[in-house]
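As structure tokens, one chain now follows by itself in the form predicted alone.
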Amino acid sequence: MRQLFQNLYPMDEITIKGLTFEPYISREEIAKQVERVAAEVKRDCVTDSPIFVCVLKGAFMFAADFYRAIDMPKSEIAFIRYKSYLGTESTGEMNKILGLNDDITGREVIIIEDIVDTGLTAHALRQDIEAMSPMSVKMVTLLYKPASLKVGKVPEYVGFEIPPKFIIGYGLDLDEQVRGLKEIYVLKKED
């Protein structure tokens, strides 16, 4: 799949913190998937005023594009922050940095994630939100690594299924850097 994107949308390799990343998913492909998943979520919403919960920091770019694409004027957006990564590895520990303060009792809730990898963050999020008595909880993620899932449910809406490789860009970081890249890059395999 990466080869297809690289041929259609040539981007340059980048090196950050001594690691080289190569182009993986172009901004055009990202935009197509954002539009697709937004249409699917909108089609499946049972109310016209769901509350979207963006998981900071990584999902902020996806959430902004998704929220504009879904075009539901009565909907709301809230923010929550969990952290489980250090460098290129998941720590396996969940740290809640910013909790959800909105009253979601009886509300249709859609969590917006950048990536579901091991499922640890997604599982913790669902448990925390379900404890707040919403009408329903679903998850939309731009990226999903099915081979890495250790716990929890498969997200209801997925932009891209990808192999278990480390990626950056479009909100995804390496020690807080490179979130602003408009494309997604993958760690280059060492020869």
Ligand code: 5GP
The other form holds:
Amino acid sequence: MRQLFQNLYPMDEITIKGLTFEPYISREEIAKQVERVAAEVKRDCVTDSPIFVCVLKGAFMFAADFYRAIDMPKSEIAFIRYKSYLGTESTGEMNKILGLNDDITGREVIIIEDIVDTGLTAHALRQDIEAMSPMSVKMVTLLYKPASLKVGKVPEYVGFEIPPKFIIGYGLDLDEQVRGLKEIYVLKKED
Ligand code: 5GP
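Complement to the form predicted alone: the form predicted in complex with the named molecule:
Time for the whole complex; same chain goes first.
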């Protein structure tokens, strides 16, 4: 039965909005690295009641799997949403459209990101959260493109280091679509 399922739904190329993407990271590999980073974050927590801050929208799927994997009953999860200003270049100006209502003063905070590319989003987030006087702030990201980092710190916990290519799936979008893909796909180079 399992074999039949795999044959019926192999990871295949997909074309969306005229762009072709090829399979990049399987759901098994994602699950393995989610478990690994969850174990590392849990090992390093200095309290048993950290607050995790999921950055919408892209991190929602990773955060759900990560939060189940970390299994810390006294921890909390909160959500924040930023959007880059439209019509500007990468200035680092972020528009916070859903803020944190939770009191994080003196708390151990772990930001959950989907991907760190230039680092602008991560940097703005850290600054905003640090201004709220937490005990500490760390970041776990599913994906990190080290060659693209322009500003800010290297994330403390990384699922996958990847080259500076455009990827989709498992929460990551193409113009708001394809977030529900269970695997991660990479934009195929034109021949
Ligand atoms: P930053 O450049 O600020 O580190 O990343 C900003 C945002 O760009 C990320 O949170 C993510 O939403 C988006 N992003 C960066 N790289 C990719 C990518 O390869 N694919 C997709 N779908 N979004 C990306």
